[in-house]
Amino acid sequence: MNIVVAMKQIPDLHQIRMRDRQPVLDDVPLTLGNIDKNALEAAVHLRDTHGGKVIALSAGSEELEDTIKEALAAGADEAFMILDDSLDNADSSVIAAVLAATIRKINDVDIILFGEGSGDNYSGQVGSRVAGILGLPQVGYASSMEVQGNSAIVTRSLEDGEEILEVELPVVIAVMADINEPRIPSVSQILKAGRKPQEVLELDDLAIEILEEPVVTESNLAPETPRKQVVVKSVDELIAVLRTEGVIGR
């Protein structure tokens, strides 16, 4: 069973600052997005469970390269990279009619994993359009999953209550956060994963037109938070403040 996931590069969210509602990313290093990890992490126990690969997928700029290796480390067999400047910020149309294009390059694909919303943006649409593109059936807000034969076993968690799936393969799945834990790699793991295949591809080696971007950012301001601007003086004066907005008990 061949097992793709996919996997964005992002900032580091620990480590970025805020400036006139603006996120400073300079500096910044890179890693891959926390719910993809834990697309990871399942995958991993699908292929320990069934056995066949994890084949972790991503594109973006040239410093992919390096932080791919997390995934390696964390338990994917190889690693598929789109290195191209302009897949940098994308549009998610774009992101996904590439990840489509390079799973029908690697072709015999029998899961292809989402976290359910990237770390950055988190719009959730790159999954579904990735099914769309394949003509695959897709399973979004996985909570659990089993193989079954030629079949998924999917438990979905929505608002109120558990729906369970029995879906054929092949099949697009989107995962939650609370999926699993993702592990952490030992450092054996971390010094094999650079011995792990990886192949890198360019938009020239996909055939496919990339058009012009439809939905374009304008801005991504953090919320303003109103403050009282309270003035105190002295504790006694605090806790009266605190008392009076029941922050804290009288």
The other form holds:
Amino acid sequence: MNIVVAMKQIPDLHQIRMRDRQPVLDDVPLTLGNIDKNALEAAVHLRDTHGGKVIALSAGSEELEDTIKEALAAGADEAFMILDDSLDNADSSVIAAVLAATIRKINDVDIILFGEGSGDNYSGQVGSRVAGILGLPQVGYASSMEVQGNSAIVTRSLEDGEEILEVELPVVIAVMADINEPRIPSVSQILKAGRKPQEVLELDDLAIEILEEPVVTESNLAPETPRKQVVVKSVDELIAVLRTEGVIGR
Amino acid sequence: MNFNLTKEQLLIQKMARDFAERYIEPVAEQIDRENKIPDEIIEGLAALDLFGIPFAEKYGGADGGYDGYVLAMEQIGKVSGGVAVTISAHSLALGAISTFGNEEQKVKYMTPGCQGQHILSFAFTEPGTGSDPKQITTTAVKDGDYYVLNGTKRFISNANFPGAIVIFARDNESGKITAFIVEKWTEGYTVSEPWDKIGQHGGQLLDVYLKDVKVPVENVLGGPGMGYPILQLGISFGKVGVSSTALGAILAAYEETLKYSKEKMHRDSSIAKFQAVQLRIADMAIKYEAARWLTYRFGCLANEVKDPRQFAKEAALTKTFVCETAVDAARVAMDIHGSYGLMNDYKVARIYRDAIIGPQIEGVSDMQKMIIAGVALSSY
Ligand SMILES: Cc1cc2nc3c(=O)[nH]c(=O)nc-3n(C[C@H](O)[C@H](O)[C@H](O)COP(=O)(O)OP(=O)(O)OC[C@H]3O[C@@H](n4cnc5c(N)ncnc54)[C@H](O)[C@@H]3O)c2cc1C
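Now that you have shown the form predicted alone, what about the form predicted together with the partner chain?
Below is the entire complex, every chain and molecule, led by the chain shown above.
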């Protein structure tokens, strides 16, 4: 069984500082998205149970050749990388087109795993878009999964309950962070990562047309909420103020 | 000159930090109280290759170099001096076998050690001396295919775990110090109760009694009479572990200080507003960076030792600076914590009790300075 895990290269969120309400990204080490690591762990687990191969797939800037070692250390058997400096900040539609075109080049893919959202933007679109382009069924919010014969049994964790689906392979699945706890790779796994098979592609190798960026991100700060700054001295006064503001019933 | 860590080095550092924070930190206080490292921690360390980072893969090691070892040990030392000293003393013995052992000895004694099934020991110190090989009184008398060892070894780390122990004794043929690889718990090998030391709890420290212990001739390490060079170079490698452990203590003291100085309130704001507190924080930051790069450099030097004497000097100066800085940093951290720092409920008390050990082990600081001055004067 071949499992592709799509993993995004992002700045290490623990090491980002803020200046003038903007993240400072210079010299911040790159890593792979946190939930993507859960997706990888899920893939490794499936491979260990059913055999086959785990293929890490990522599109990003040149540094990816180093960053991808994290996935290879944590259990991926090989990696497919599409390198281009424009890809680090590319729009979800571009990334989806690039990933889908690359997946077409990989033989016999049974499961394509995504993290529910990327560690930086969390727009959560790429998985669905890839499924759309490839014409595959997709399941989101997966909190557990297993494979039986030619189908995947996936539990989706939804706001008001759980849903268990049986889907025929090949399938696209987006996992949640609580699906597992990613393993810590050992020293030898880390040191051997760089020696595992790696396929490097450039945008020209993929027969896709990249459109003008349809979406421009202007800011990813939380919207500012104006504060009323009302000071009260007693509970009665607080209730009165909340009433006047219409926050609680009259 | 390039001060950037490679991706592999960063990942080794992160691996050790993750393991230390996720698994050791929650039991660090328990390890301190009970003077025992839980078996699951030992197994976890073994699974991540932390008992054999710098050693060759063909002997069970991870081939991660002393640079990788330093990075991992700093993170382990940061959360538990007791766990770090256990690995450090074990790696000291492995390092001696790796450098001076023959193929057969390496395969037999290093492999289970690097894989963490055995935890090794290195026994030089005796009740009479911990610094002067001339005063070693343990004897080895040759009897056919065996040597018979008698004597007492003091303050021996890991002496109660299974595995090999490198023992230094005066042999009756050469009249010199010879190193022997002995299997612990062999007939005639017994140990004392563990010493109740001030800190680095969890690290096991015992006296070893050798009564007519028979050691096959093939277990001589590096040849008869070679004990002194083995001791010197072995201890130089051992200082990588001791220095990294102390480096972790500096980082821990520094972080506890930053945290506490922001938490502890004076009137309406934290004590971090005081310049006196800020100056101490600045001093710690300076010292941590200095100690860090000295230790990382030492790890890189240990990967490729050309001149053992020069290496001994580098080892001595790194170990002295970093271990003494750890004591300073821990003491300053105590100042910032006021009386709370004296309470065992506070992590800083443990950091202090752990740090104070560094300058006194694997050669006291005074002896280190004699090595440094000796090499410096003779090569001028
Ligand atoms: C936690 C811990 C773990 C240890 N693990 C091990 C281990 O695994 N294996 C092992 O063999 N040992 C181990 N030891 C022992 C330790 O390495 C020795 O105790 C240490 O080297 C110091 O020896 P000493 O106590 O005999 O001090 P001494 O040699 O007696 O030194 C005491 C003081 O005397 C002075 N002094 C001594 N000699 C000279 C001189 N020639 N010139 C000038 N001044 C001098 C110095 O000021 C020195 O500080 C351990 C100790 C501890 C606390």
